[in-house]
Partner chain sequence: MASGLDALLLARIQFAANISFHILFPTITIALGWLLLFFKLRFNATGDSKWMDAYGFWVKVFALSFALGVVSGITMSFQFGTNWPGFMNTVGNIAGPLLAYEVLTAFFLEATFLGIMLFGYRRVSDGIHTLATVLVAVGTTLSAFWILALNSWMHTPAGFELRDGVAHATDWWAVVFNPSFPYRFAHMMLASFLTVAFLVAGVSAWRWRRGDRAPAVLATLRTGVALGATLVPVQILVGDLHGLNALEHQPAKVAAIEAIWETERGAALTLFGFPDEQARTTHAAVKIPKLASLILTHDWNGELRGLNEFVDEHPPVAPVFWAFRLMVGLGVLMLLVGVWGAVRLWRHPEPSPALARVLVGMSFSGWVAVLAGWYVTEIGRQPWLVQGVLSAAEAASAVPAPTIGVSLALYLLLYAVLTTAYVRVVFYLAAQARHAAPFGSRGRAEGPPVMPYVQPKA
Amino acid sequence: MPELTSPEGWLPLAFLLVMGLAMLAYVVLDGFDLGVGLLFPGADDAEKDRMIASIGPFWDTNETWLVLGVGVLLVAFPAAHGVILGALYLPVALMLAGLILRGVAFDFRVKARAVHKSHWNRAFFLGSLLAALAQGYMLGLLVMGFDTSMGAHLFALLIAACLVAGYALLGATWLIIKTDGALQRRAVRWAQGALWWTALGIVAISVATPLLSERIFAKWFNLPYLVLLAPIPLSTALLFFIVARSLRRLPVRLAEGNEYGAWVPFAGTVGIFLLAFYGLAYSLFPYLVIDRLTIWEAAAAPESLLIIFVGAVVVLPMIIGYTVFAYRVFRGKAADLRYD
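Structure please, single chain, the form predicted in complex with its partner chain?
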């Protein structure tokens, strides 16, 4: 690790932070709107319109966090960008195809002829599924250090299935906040179904990662770290318990029109994602590719990084500011999506 007082030392660290936050923002924000797409087949036509309305004003900005995250990887860590995206070429292509499909289906479904609407609905679901699966698969391969063995691919497939469940959980708990009536109660059931698959995915990654790398094993299972890090799995378990309990209690309350605690499952799920992300980041740091490439080895020239850093420091707070503004404008239950 270079001197952290020198630009070569701290700039890569700062960009890792920006990239991490962008990816986290992407996973949580696009996670819930991808999740809404994943739940599409279970809803009737009127409900589909309301589900779309709940994410309509947001999905575009949500997806922009992916552009920022990948953009930072590209511009700040060019060496890692080539290695990572080269190894993930086909899943990346599939994810992009998925994102393209759902992004346009979103818009086409309301504008195309009525007879085509069901096709675009299907495209919206398939696109969301493809994107979620591909992202989970990529996460699995990243954790496996881009190992090409059969076992690694099977593991990646498992993670893909679990991430689909995780996004569905985010989507369903978002719908609990943004909708009402039968759709809201159905969202509670969707969330209950997705909860356990999400837990399985987190457990699988938590077990596999340390077993795969001695270095990661040492980082976790070593005093005093074992004690210092214990709050991460313990808080995760606690959040799962809180979400599960809330989902059990909500149907009765919601049937009475009582919205108290409707936000608990979503907030709890976001908390679970934050903790899982933090655990993963702790395991990987300071590597971008496990045990192969550190952030300092992969970083671009300091003078270029500084130019971007100055811009990011000025602009990112503004972005966060107007994003919060947009979410406030569209707070409350999802209304009809109307241009006027």
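Instead of the form predicted in complex with its partner chain shown above, give the structure for the form predicted alone, please.
FYI, this one's just the chain on its own, none of its partners or other molecules.
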């Protein structure tokens, strides 16, 4: 590790923080609008319009974080993006195809004639599913260090299925906050169905990462780290318990018109994702590719990073500000979908 007081030392760390923030914001924010798309088949036409209205003001903003995260990887860590995107060429292409498909369907379904609207609804669901599966598959391969064995691909497929459930959980808990009536109560049932698949994915990654790397095993299970890090899995388990309990109690309250605690499942789910992201980031650091390529080995020249850093200092606060502004302006229950 180079001296952190020198540009060679702190600039890669700074860009790692920016990239981590961008990817975390993307997973949480775009996760819930991808999840809303994943839940489309379970809703009727009127409910689909309300679901779209609940994410309409935000989804473009949410995807900005993906552009920022991938952009930082491309320009700040050129050696890593060659290894990572080279290994993930197909799932990245599928993810982009899915995001494009759902983007087109998002706009066209509103103006389409009634006979065609169901086709665009299916396209929106398929685009959401394709993007979520591809992202989960990439996460699984990242955890496996881009191993090409059959076992690694099967693990990646399991994580892909679990991330679909995780996004569905985010989407359903978002709908509990943003909607009311029958759709809100149906969202509770959707969330209950997705909760334990999400837990399975987190357990699978938590077990696999220390078993695959002696370095990661030592970071978690040697003293005093075992004691110091224990709050992370314990807090995650507690949040699962809180979300499950809240989802059991909400149907009775919502049927009585009582919204108390409607925000708990979404907040708890976001907390679960934050802790899972922190745990994975702690395991990987300082490597971008497990036990093969550190952030300092992958970083661009300090002179290039310094120029990009100036741009990041300007752009990042603008993205954060716009995101906060959008969520503040469009807070509250989703209104009827209107494009006229």
